[in-house]
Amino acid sequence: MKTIADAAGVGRPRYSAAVRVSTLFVAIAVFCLAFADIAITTLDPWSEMQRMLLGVVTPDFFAVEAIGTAVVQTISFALVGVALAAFFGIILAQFFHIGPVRWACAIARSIHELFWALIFLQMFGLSPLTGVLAIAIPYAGICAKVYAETLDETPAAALNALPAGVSTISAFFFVRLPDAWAHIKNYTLYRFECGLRSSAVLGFVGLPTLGYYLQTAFSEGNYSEAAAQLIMFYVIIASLRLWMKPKLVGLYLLVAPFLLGGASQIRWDNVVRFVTEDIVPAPLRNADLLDPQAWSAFGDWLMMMLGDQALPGIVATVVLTQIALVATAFLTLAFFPLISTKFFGRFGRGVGHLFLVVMRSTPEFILVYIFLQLWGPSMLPAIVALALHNGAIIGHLLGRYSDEIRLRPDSASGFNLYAFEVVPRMYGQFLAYLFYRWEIIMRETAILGVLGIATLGFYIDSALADIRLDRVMLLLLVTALLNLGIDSLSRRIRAGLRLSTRIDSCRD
């Protein structure tokens, strides 16, 4: 008779290890709750929720005259940014085996695009270049990794059959790329969908995308207007495959740069000052680098920054991440049956699919912003938003995965089917998805400090407000190293449990 572990497609020791790891992470999250700032500080959250719900059922599509322009610019920023990322990503993929290239890509993708936008604002102001580079740089790091992995997995037989003397470029374009093209094309389309979410969020720093008008509507309490803007965004995402046709991509790329909107004039002296002066630590700025006192002052500055800002930011970021990770896990297990043929009929799956599309299409940053209006500034809005968004993403993937499970004719039904047949059989895949998004959740957690939650982003935003860009760069470096550490730990855990390490559709 098969055990649950056998049904899951894993041996008993491996399944037991997965359960032990899961239990450990739940225990860590419970421990973190003791240090989490979870509170509702608004005076009448239920009244505010009623106003929001009324806005949802009465969307006002005519409230913003520039809504069409905002939609076009949201798409244009995403299109140009992702196109640049894909172009440089395919080039970097050829050199991804070189350590410095791999490390540079890892650092680039570990910093959220909103942080990149805040950096470029100091150099280029509210120009299209700020938004385009904010998307292109981190996405290039992501694309380089994915493309390199994809190209490395192409069959070696064709390469081995090439005659001697064939150039590397010819081998790439005529052998390696054709084999990997379908996967690269599909992943780039997925990355463009992610780019649309990032483009919308960039409106929160002043760029003329949907996020700019959405923030204005929420801050003024115009929830019908905000609902209309969100519906427009969902329509863009849902209809993506209808209007993003391969034959039209070239035309879109030709037109998009001209639709990015007006720009403030770029002052290149600001760029030079940023690189040569602003980001230099204050004690070393205009100091004699051979003077021991300068380095002593730099050491004091560094210890002050690490002790007063970096360490509290790291603790808050880790606490919020671990709670959100476990909350994501529980919501994933609740969400995946919504679109699974094992549990619901066609109508039920349709409703479930619509719910998951809305949750996973709404950027976490926007969800947190909405919940902040309801509950006030604390970790609670961030935990709920991160869990809903990531739970919807993994739940969607897991629901599709569950459809591939074959059941015996005499299998159980109802809760027994869920708990003893389906979940055990895909528990390994569930953990693979979850641990893959661990680093992504931390990356999002850090940026939520911009909204007033005391993660690393809070200290970065405060330093930007004080125009202390040397502090900003140090804290961004800390953020990148923290994300790289979590990514490395995640890969070690997945390797130890022998979980799938190639989950392209779960990247974000």
The other form holds:
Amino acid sequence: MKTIADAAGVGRPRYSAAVRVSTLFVAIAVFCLAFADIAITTLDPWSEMQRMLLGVVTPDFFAVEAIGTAVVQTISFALVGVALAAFFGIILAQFFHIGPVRWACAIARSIHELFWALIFLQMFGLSPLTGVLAIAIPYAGICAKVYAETLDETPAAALNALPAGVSTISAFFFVRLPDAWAHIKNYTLYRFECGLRSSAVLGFVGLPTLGYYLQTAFSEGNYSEAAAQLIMFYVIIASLRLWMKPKLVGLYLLVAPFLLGGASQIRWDNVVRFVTEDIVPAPLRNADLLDPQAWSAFGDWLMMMLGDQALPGIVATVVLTQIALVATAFLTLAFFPLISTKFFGRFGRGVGHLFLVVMRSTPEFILVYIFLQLWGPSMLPAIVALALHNGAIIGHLLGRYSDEIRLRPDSASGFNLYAFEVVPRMYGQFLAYLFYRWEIIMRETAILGVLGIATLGFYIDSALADIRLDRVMLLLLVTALLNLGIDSLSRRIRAGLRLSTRIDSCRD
Amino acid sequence: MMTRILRRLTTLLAAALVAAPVVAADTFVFTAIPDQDEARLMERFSKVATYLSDQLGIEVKYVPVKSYAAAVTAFRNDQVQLAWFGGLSGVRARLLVDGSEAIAQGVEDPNFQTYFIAHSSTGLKESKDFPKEIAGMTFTFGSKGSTSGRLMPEYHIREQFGKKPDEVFSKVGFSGNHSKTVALVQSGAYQVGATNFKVWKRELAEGKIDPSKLSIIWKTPGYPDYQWTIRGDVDARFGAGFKDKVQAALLDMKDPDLLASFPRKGFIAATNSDFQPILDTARELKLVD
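Next, report the structure of the form predicted in complex with its partner chain; the form predicted on its own has already been given.
Expanding to the full complex; the earlier chain stays at the top.
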């Protein structure tokens, strides 16, 4: 029997590339789900959740005398770190066309701030420099890239109009920078907000920021205290635009370095030892490099590391990332209408905004930590936390984007409007945001190993516990390469789907 | 009400402004492995700092750290000169710092024990023999770098089953510290766990353990554990005989309140060789090269 479709030579319905890619990713996630451990292992998660909720409604702002100090130091680390990152970012952006500069920046940003902190802890201990560099280095890599792209996109007309003989430096300060300034300023402010999150999380490895007290409070079940600290953190972020005035930045930057606290001495022999001994693979340390035996021992070491640790770590990291990515996609589609003028009134949107702000302001590391306390160790807490956090970020962007869509006067409303007009019209943008977050989700997934989920971070944490820094460095390298791989794959998919290539505020 | 809040806020602000407590060069700094609840550690070691400061006549400061490895690293990097280590962390620290010495241990430490504990839903009861029934259950250690929470229980598990823990159990976790191990097994997050007998006894006395949910199922034979370890270069930095003074001060700790906070009956002298069994076990499990 011939159908109309056959007659038209179509055979079977041809889906668009975007739909095919989406289906593929969903299929991969479902496949991964079969291998993922997503059990709730606590016997009575609800009683713990009730205690947490009770804590939320009875925040205790005076439980920790040090909370003021923690807030000041959280802000100070973020300020100093991001300022350095912006300064070096703008310099590196000038040389971004040079391959090695670009690669170095890519590697710097492929390693999570907490991992950087763990490296610097070995060299500088709990000195403020550890926290500052942990933020400044990866952020400089990100800033360099974004600044370079921004500067490249400034209109060429003004530059062409310059008379001959104007130096590159003058051209930069008087022509290229002014054009890109508004964008760079906005992006740097956004980076600072991310910096506050990173700074807070650094407390988990012992720096004196909010995370330090937050972890203590959570692990001991003092939820009123934990709630107070989280609320302080939301207030800082929500009021950011009120106190982060251009005129005050200079003053802040003058004061911040003196508020970083705990000045333990830095000893250079520790730094030298780290670079020349600690990170040299054990079989080659103190060995004769011409001795083939040393190299064969190194080969065994490498095979052991890659086979026993890197490989299972990579598998778990990828499995968790793919599931979290698709979960993020679904939550995004559920979240964005909450703040869209097309679907909710003023009150509904207000509630939606509050929810999304809280979800995206809470560092995902802390969200995972909270859910781990509730449900016990498995991939489930990580999936839910990553999806909530990333879903809130993309949902927020998509919600704003949806407000700009012009509808015909006779368009449908409610669910029909959502499913048959708004979502299809925004689908490209939606995928673009998701693919940007893909790499970020993976970076975050790797670090979650520190909390006990068997991703790459778990093996890195174990090597650190044994003070085997050679293993730490090898596993970090593997993590960085995996991340670079995902980044390049994501770029290829975006190019293949012709998705817009620039969305700054979606990067983290 | 309002004025009270305002006053508190002013205090907070003032605290924030003097936030940078700079450590003077001649301050004697020590740390301890974070083996249990932080509030408790802070309470215990600030008392110790005051005590040592009185005895030694110089400023003594306690620096809290977030992990066992951070304690070892701080000791290695000379950011602390003295540490209250467990058996394994002490062995690691002394391997990394030439000339460092174990100088004191608790009266109970030469004969320390790990308790294997289980949730009541497993139906397991205390026995003299190693409970082989735990195979296939979920199991949590303490910190990855702990002697009583990791090294010794792993040693016994491998010895009994001839397999690695992740091959014996359906799931293996690292709770982070002993208090957490007790809490996780009590909540049922893990069926079985291994914890430090001192922490167990105290939590039991404090009523944090519900005997209807949680019980001891096996006690390991004794082994050497906690000790105070000091860097070899302290005499050069703080004056000749400083190490002996620190040791004397630790051995002389008689304040019942201070001792109860550890909890130890008292302190006795220790030497590096006391911990040879721990080093041998760690090498056997390939936790130390």
